[in-house]
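Read the single chain below, which is given as structure tokens and is the form predicted alone.
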Amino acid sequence: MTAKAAVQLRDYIRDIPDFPKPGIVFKDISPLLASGEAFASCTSQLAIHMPDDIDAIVGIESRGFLFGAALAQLTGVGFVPIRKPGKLPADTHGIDYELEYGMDRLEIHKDALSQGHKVVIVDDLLATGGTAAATVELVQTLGAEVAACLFVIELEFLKGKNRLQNVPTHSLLKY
């Protein structure tokens, strides 16, 4: 697959300083997901760096479903959902991880991957690398093997690619 090279994702991002809390600039990727343009072409550089042979994109909550679940249409592979804690109906595996700010939750369906599956997590950015890396850590759970990680962004002076050494990484825009 190619991207559309005519198109700079860098100016479909935008700086919102003081959000959500002073001394933060949130990387704003509403323009991107506004332009038909822009998205399909993000779409299209994240399928480039797709291993082979993959069964299913896992997308984190909320963002990481805009992105996964367009480059599973696009690439012809299922989706699979991360979840906040009592968002999916049916039997869920979770797993308890720290934030800077204290603790959260990720949940998938038991059944959602199994042995053998493998699989790319997809997430809009990388942070920390807190929910990343509890995403691979879930569904290495459920037996299933992750190909590799693929981010919109990356803010690489917080080096949370440093928590997913074990698992390829690759990041469209580094901040």
Ligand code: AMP
Second form
Amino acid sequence: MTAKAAVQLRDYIRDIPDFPKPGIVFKDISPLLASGEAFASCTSQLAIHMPDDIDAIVGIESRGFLFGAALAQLTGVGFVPIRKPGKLPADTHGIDYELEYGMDRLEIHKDALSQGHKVVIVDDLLATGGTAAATVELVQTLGAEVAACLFVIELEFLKGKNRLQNVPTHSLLKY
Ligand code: AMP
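Switching from the form predicted alone: structure of the form predicted in complex with the ligand?
In what comes next, the whole complex appears, and the chain from above leads the way.
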């Protein structure tokens, strides 16, 4: 029997030029999700970078839900969603943050985390870091500690890590 070649995650990321607007190269993770083997390998690789004693995985809407929930299941940790405004039904804390053009807002349930909880934040992609930095702030507002931020993809040329300086950050694929 021949040994199975290790999955190269990079082979499962598709570039879509000019989406959602001209000049943006969108990193499409659909091929990765469509492959049971690649998705499982991706989740296992994220798990390698999970610190010990984590109380919750915090996933950012919406692609962060896919990888965050899979990682939560694999590691036996609970999952907390960070959502766009008006989606969470109970009392929320929110944060407004700047996008390249304009503003956006993210929300978390007030009772989702407590003082002293240690969490890992998960998203599909780190670009300018605005989304992840806002999520770190939201988590800290509830008194929880961010032990790590994990991403499948990092667009290094956008220097998003500079906005996450006090948080250990890891990404599986760098472009
Ligand atoms: P940022 O706040 O600039 O770090 O942007 C990160 C968020 O925007 C992530 O939730 C990504 O899903 C999404 N995103 C930004 N740029 C891209 C891109 N080139 N391809 C795919 N998703 C992107």
